[in-house]
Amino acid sequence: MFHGSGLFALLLMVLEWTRPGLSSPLRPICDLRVLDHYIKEAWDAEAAVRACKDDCSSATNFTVPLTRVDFDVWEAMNIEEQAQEVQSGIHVLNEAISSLQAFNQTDVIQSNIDATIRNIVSIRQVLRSLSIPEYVPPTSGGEDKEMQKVSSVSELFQIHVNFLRGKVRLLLASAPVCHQGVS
């Protein structure tokens, strides 16, 4: 499996950014094959969690972002609104997956939790390279229409995969910095 490769890619990006003489941030990562790599990592973690059944259960509900996309609504949004929705979803996924660390987990699930958290850090780094600012949603007591509850660890990991395949892919594919100079 590629558990360490996300961390390795992140390390390479940070080393490139901090190299002496570089005055600009990371070069934009516009190649969707990079995202495909992270989707594959997320899918591997989801498959492992799905396979462990009873050992990977949880007695809690998780708040996760909706993964469905209404393309008419999405296309009507400006890039800042799309970025805010994606960053908000990534934040909520990170919170939900990180909350699993509080439970006494098997080695299998713990390694997949760790890999998924590294995956999210790498996705955030890709977004940062595209000049997409990080967004943390305000903590409000009301229900967010872009969120839902799931009750199993397997569903949580499946939502992560679907979110990457859907909204994150759409945002990366339309990032303005990737289309500069293209006529």
Contents of the next structure:
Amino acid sequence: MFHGSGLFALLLMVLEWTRPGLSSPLRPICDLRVLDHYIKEAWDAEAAVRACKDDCSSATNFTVPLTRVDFDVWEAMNIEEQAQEVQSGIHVLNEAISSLQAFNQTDVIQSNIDATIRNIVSIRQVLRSLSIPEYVPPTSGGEDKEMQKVSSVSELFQIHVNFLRGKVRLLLASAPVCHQGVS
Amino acid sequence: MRKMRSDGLTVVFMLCLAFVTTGGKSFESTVSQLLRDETEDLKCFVVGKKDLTCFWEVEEARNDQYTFMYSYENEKKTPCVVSSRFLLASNKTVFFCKLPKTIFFAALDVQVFRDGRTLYNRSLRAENILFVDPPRNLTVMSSGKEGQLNVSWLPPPLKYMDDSMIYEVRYAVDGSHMGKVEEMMASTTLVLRDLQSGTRYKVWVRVKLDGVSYKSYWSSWTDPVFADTLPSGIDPLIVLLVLFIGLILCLLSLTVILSHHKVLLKKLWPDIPTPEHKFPGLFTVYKGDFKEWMSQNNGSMWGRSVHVFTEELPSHVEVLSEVSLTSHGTSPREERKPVVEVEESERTDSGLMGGWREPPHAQWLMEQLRALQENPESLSQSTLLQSHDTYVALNQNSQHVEEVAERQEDDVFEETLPLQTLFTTEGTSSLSASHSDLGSLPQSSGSGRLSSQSSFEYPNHTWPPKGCGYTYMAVADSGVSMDYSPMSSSRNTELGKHGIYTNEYKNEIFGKWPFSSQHVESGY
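Form predicted alone done; form predicted together with its partner chain now:
Below is the entire complex, every chain and molecule, led by the chain shown above.
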């Protein structure tokens, strides 16, 4: 019995050490047409939700990232700051859209919510391929300067589209991995 | 020192003036284009990533007070300074406001007030109203292939937006108003195909953003670039193939010609028929002494000749007028060729064999042959004597002669035309004959009445006009001819001396005259 438990412990240690479950590094996805594909899907979702007015109202407010981009300010930021802003915004957006699933929605809205969630997962994979570290904003009680409040589902999807078109795309376009071969 | 300072200020002023002028010109052109393209009354555009300008047009420049207010999402309303400019090109006045800051991917609300009242109110987004410059360095060159041109250009310098551009290439024949448009996605080169060869083309390009992340108006067209397509030329490979095939065909034709040169030569350049084979030994043994030859061969000559005749192919016979023969400076006697066996077709063989009698003027005929032998050049002198077919002048048969003699002396005289064998041309081909024509030969034309049973044909259309001293008739197949020449007294006398020659050979065609034309023509 001792030998069995000892062997089992040894096996766990070896597995923990090697971590065979880890996937190989992703190839960098520098082609912005990939992101454009997800942006187009976000446009479709936003258009579908825009047509829904009464059925898409919500009693709660959603915390969403700011989508505005001032190029003077953006270009003054370094890549880490840009990455942090983008990753925190994606995190917040994902939480806001996921919270919609708790409400009874129409089939059309529900399908668009599911598509948007899959969309965000794919974009996170793209960011991971560019070696952009993930960032989870701290859950502080105070207001975040880069966050805002929206009250409707259509606004939530609009924020999603504009966030992808703006900050996410700018970050991918200037990813250091994609410019390593260019002097 | 003061002078240097003033000079420096002057330079700075001039530079600023130039910059403003250039920028102003660009502003005017942009405004002019948006006045055409933008449907909103309050028109706004973003140039680059920082300059957002809104303007509106007024018909009459009055002293109105305009107020411009703008606010980005979650911000307060902020006023903007309003300016005006007179457009010389359109003779209009525009008021505009250039926002101090431009925020992308955020909602922007703008309002225009005139004398305290809202004139315009619009909500827009900066990333959707971009105004891009036209493409740069447009180059058009021939691709080296017929009907193709290579077009290339550079995108306008817009950071972050290079891969979001759509291009439109317009091309047209120089001088033509009809053009075609090609759309390109994120590519700065294009090959124009299926163009006219050797033609001058004009090419323009413009650009806009695709609208996925950024959206813009169409830029203005570039200045046209001219290029010529290659002239149509023959592919050298095709030329080589054509030459090679031509060479092979020439060799093949040469081979065929050489292998059949004898046959072809005979067809194209037939030998001059000579009577030697008809008179075996006449010219070799007896040196042309016909009397001697006749005496040696006795009466079997004609039969043999007839037999020979039947074996040979029928030849074209043409009748010559005696008058024309006389007019050519040779005596009728001399012009009359030596008696050559008239080649008859097979259908006339029986007639010849059955009814051929020794002509009474055989002696005269022999003399004609001798004359021919003595004067061979007389053959070439006659215009008719260009070919080498046999001519035979035939008078009426004995039966008809008897009938005619009872009627008229002239008829008898005409019927007593001796048989004449002449060398004739083979000119006439399409012959037609009618039985009725035979009996209706007008004497006034100088031709003898022909009522023989010989099968001959003459073309009615070739009947010579009156007064023509020379007539001839091409006779086919039968090998005999009728002399339709006007009879002179001397000639008549001469003929009378030789008596009447009758040709009584049977001729199957005689009974087939209504169909003889077809028959004879087919025989050709």
